[in-house]
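One chain follows as structure tokens, the form predicted alone.
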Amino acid sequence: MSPLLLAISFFFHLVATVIWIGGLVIITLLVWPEMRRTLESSPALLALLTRLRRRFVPWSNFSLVVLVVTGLAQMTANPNYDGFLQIDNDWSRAMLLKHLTIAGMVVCGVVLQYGVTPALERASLLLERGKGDPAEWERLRRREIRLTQINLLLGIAVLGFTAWATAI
């Protein structure tokens, strides 16, 4: 791969990483705690959480696609790459751990996007109409927070495995 194409690939890979993992950091460590403190027990909290989810999910999904495409291009261009599932050096071990961790992030994201989020949005809608169960909403909300925190920890691990592979 030409150095220019590789540089462009690195650039988009880094931007996608910032959007995906940076978004998780901002949401988990800054937005949610302050939003809960400020809007506790307010109907605006339900609407704001739904709007944030709807804005972040497309960005994170697009980032994942960019990461896969650019990551595969970069991996095959790396001189440490010996072939598919050839785990015979420290670099390939770091990459294997990185990819397994990314798979964990994808699983968390799928559970959130197709399981927890629709149920949480239904529960929010029912609460807004005065027909919902606040305990059910809180249970789903805690599950969303827990899965997002796990996703964030996995994202930090991905960065660690990337640093390890880069140092080799």
Second form
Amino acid sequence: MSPLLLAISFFFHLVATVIWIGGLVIITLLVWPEMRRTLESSPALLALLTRLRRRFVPWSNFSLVVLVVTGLAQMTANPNYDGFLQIDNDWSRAMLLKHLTIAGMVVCGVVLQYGVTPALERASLLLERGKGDPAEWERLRRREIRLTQINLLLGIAVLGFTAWATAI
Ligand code: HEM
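For comparison with the form predicted alone, please write out the form predicted in complex with ligand HEM.
Full assembly next; the chain just shown is listed first.
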């Protein structure tokens, strides 16, 4: 692969990292806590959480696609790469741990997007119409926060394994 193409691949790989992992950091450490403090028990909290979720999810899904495509290109271009599932040096061990951790992030994402989020948005809608069960909403919301925090920790682990691979 030409150095120019590799540089372009790394550029998009890094931008996708900033969007996904950076987005998880900002949402869990800044936006959610401040939203809760300022909009506690206001109907605006439900609407804002739903809008934020609907804006961030497509970006994180798109980032994952970009990371997989550019990552595969970077992997095959790396001199340490000896072929599919050839785990015969520290670099490929670091890459394997990175990919297993990313698989964990994907599982968290699928549980969130197809399990928790639809139920949470239904509960939010019922609450906004004065019909819902606040305890049920709280339970689902705690699950969303927990899964997102796990996803953030896994994302940081991915960066750790990448730093190890890049140092080799
Ligand atoms: C959450 C997903 C991912 C994140 C956050 C991530 C992050 C990163 C970062 C920050 C770098 C360093 C780039 C640099 O040194 O300039 C990198 C390098 C790399 N990534 Fe990823 N990446 C992800 C997914 C993937 C995937 C799915 C693959 C492979 C299919 C992959 C393969 C690589 C390779 C081969 C390198 C170069 C490592 C080296 O220089 O030795 N990455 N990644």
